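We begin with a single chain expressed as structure tokens, specifically the form predicted alone.
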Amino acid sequence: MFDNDFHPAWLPDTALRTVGSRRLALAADAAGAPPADAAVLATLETELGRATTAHGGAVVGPDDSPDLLLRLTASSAPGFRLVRHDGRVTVTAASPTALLHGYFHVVRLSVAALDAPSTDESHAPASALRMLDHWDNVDVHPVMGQVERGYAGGSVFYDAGRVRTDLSRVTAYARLLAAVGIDRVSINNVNVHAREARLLTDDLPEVARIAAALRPYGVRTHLSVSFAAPTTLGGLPTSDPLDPAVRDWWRAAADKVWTAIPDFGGFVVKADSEGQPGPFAHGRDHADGANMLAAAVAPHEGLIHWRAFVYNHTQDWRDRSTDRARAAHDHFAPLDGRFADNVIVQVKHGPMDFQVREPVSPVLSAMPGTRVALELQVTQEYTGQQRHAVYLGPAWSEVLRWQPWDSSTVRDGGTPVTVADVASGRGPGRRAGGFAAVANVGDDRFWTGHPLAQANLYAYGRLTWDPTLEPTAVLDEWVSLTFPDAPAELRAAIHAILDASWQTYELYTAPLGVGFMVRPGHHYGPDVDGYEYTPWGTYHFADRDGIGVDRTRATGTGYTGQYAAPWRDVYESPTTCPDELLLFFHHVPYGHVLHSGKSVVQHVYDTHFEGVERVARMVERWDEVAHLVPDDVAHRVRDRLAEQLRSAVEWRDQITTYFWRKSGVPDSNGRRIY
């Protein structure tokens, strides 16, 4: 049972103070509304009452001159409209969920929304699809634990092999998500184990309970399913997607799900990837498998999110021709145009696996006839696992703003097309696939383990609603909401700790885009050769002469050829390849001179020492302001920063020693390297 003693994150009661001190009204009639809409309208009433009760305002009728009026209207426009005139603010929307998002927008802006000059604004999300994928296990898995790639305790959904009796924290979680515009959640592991598979059948009533806890805040429920379910759950002799009995089984399964949960969103599928079953076993391809499921859910307007994370994880490390980076494009680009309209191919932002630095995946721009979703990772699997303070907003913003083509490829208004445009369906001939991310919350008091990691969940919601937002401004929003009465000294310190923290992490970990210098299995801490001689791939090819992977068309794996112009040529040559990606695309001598003027090996020495120095300053900055926050926040952040500093020193010492021993080149600054 939860005791509801969890941190309020960006919705403390004090964040409601300005709105709650005013006269508020809701103009919407739930009579005759679908149950999901009625639930959200009831939530709006509750939210207005909660704010005014706490802060002395009042809930009044729509005709009683409220300061803020929320009105449900008939419109085809997405999002919400905010009109401020003669001291009165009116928010209108065509759906209760959009109206709820409008209310939280006013809460976020506070005085700036209610007391600013007259305005008439429309606020629509870049895409209607903004989803989080939880990798939660019903049972505690003997290897992966309660939450795979989760670093904030156990699951908010499951405990001791069953759905939690008390789901009040799930509803509180949905409230946080609604406040940043996230409206879909997949509630179980994409690596579907036997126990999770039963959520589709025997445990479906329990899934309905979770959906009921999420629904009041407009958050729709999705499930990860196993492609082999007709065999493992249904007793059929095959899971062949073209077999009529298999297709019938999935149709019946979908009918049962939507009967139990009428606003159910759809299925997430990881197939023929890292040992998960898929259509390959039956001589079929990904389009065959995805379209079979799409046909089953189509009568319910359901979606299939089919993950493109497919590669050979049993490769021979001695084979330099097999390139994990190529795999998703090789598998999926030839299938463009074959996927059904309700299939979304979900593509990781980089070609590898959420490394601290990767090029943007070429798959995102290679499938104009397919709905493609951009997949990010809020869970910090390769960026410190929420033991390190690493604000990922700047990294995501770089991906969202990246232009896959030259400036001749434009959208309406002549603006060059970005990755955000591709995912939002704003590129030429594109259909929206939206955004998805691996979630990072657990049953920890602070939701994310590290209190400062809350900023990443907040930023994911805000940046996928509006990819043009500046990540620094989003960070300041989060600080202002989470610490609403903080003095300027505290706000400045938190900003300083987080603003450049992604670049700081990059400085003291894997250099120049090389990636994967982590300990196998749990992926925490340095292990330069940990994956270098395993079936999972080869990542740096370091020898006495140089380091990096040759992915050129001329002499390497040909991966650069998967990009459109101009990037296929920019990445092809070391003279034009950005320094931060050099070792991802090229095998170069340790003495190769970067655009910065430093050699590769000296860059490694300098950045790793600088990274540790930066973390030491982060620790000092927190110590200066820790007395300004509650003790539990102060102690947790202090403990995590201490671990970050210890780990950064370990990274520095192992990486610099490795490069010194391989290259034989001493540090020109004379620092001690073992």
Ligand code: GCU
Second form
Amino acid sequence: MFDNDFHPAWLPDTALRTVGSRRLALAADAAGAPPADAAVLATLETELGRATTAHGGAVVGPDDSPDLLLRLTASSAPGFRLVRHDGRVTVTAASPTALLHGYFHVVRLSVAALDAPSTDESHAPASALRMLDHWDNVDVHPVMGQVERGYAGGSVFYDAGRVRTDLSRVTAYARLLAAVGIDRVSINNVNVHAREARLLTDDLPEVARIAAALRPYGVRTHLSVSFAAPTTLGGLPTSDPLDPAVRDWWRAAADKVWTAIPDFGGFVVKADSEGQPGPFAHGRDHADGANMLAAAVAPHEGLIHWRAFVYNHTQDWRDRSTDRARAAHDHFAPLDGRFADNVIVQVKHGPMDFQVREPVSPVLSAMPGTRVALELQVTQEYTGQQRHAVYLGPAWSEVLRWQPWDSSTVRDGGTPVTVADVASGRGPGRRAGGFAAVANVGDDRFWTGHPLAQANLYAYGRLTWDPTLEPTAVLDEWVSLTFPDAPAELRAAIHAILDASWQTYELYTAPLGVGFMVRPGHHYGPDVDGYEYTPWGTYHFADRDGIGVDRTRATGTGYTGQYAAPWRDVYESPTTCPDELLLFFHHVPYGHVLHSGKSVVQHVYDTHFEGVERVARMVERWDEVAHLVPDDVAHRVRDRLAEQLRSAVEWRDQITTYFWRKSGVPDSNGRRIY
Ligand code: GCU
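Can you return the structure of this protein in the form predicted together with alpha-D-glucopyranuronic acid rather than the form predicted alone?
Next comes the full complex, this chain leading.
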């Protein structure tokens, strides 16, 4: 059972007080609406009642001069329209879910929505697809625990090997998601173990219960499925995607899913990746595999999110020809144009694996004939595991705004195409694939372990709704909602702690884009050579003379050639490669001078000392304002910051020592290095 005393995150009752003190009305006829729409309309009624009961307003009829009228209209426009006239606000939308998003927009803006001058605005998300992927296991996995790469306790969906009896917290979660515009959730780990595979078949009634808990807030359910399911669940001799019996099996399986859950979204597939089964075993390619599943779900307008995270995880570190960074492009770019319309190829933002600094994946711009989704990681696997305060909004914003081509590749309106445009279907090519991200919540009281990590989930929703938003402004929204009476000093301190926290984390961890200097397995804390001689890849090639991976066309793995101009040339030369990615693209001597004027080794020393100093200041800033937040938040953040400081010192000492021992170059500032 849940302890229902969980933290309200960005929807405390006080966040509703302005709206709740007004006269609110809903104009929508639930009669005859499909059940999913009727469920959301009922939620809207409940929300209006809840806000007004708590804050002295009233729910009135649409003709009783409401201050805020929510009206369902017939229109084909996505999103919602907000008209403010003569002191009255009318929000209209074509679907109940969009109307709910419009309601939460008014909640978020509060007085600025209700009491501002007349306006007529349309608000639509950049892409219709904004999804969260939960890497939750039904059973506790012996190595990975219940939530793979989860840092906030157990799953909100499962407990003790089954779907929870009490799913009220799942509905509370859906409410938080609706308030930031997220409307799709995949509810199980992409690594589909035997127990989880059965969600597709025997456990369908249980999945239907989860879908029912998410539905009232307009959130649709997706499942991760195993490509080998026809064999492992269906007892067929093969899972070959071109085998008619296999195709029939999937068709029948999909039919049953949609019978149980008519508004089901679709399947997520990790195939031929890190040990998961896939089409390669049958001599087929990924288009064959994805299209077979796409045909099975097409009658139900279902989607296949097919992940491009495919690489060889059984490499020989002596083999210099294998480059993990190249893998996704090598596998997928040649398949462009072959994927069915309801297949979305889901691409991690970088070519490796959610490191604190990577170049943007070249796959995102290499498949104009394919619906491509950008995959982000809200859970902080490689960014401090929710023990470190790291606000990822700025990192994602950088990816979203990145321009894969030169400025002559423009979208409507003449602005250069960005990654956000590609994912939103505004780049060269086809329809939108949208956005997906690995979720960061669990059954922890604060949802995210670190209370400040809530801001990442909030920012994921807001930035995928509108990728042009400034991450600091998004953080400000989160502070205003989460701490409704935040005095200026609390707001300033949270900004001081979080605004540049991603850069701070980068300063004290792996330098200059090199990545993966983490402890193997759990990926927390420093281990410079931890992965260097393992089958998973080789990441830095440090020796006594230099460090970094030569990925040039001239002398290296040729990875730079996967980019369009100008990046293929910018990255090819160490003189034009941005400092922060130098070691990702080049192997250089320790004395190589960066654009900053410092040598690589001195940069490493300086950044690591600075990183620790910055964390020490984060600790001090929190101590100054902790009395302004509830005690439980104050203590949890204080504990986590203490661990962050300990860990940052450990990172600093190991990284600086490693570079000193390898290079023999002393710190020009004479600081103590071991
Ligand atoms: C990372 C992560 C795995 C996960 C994988 C994925 O490698 O460490 O736990 O399964 O990403 O994205 O599939």
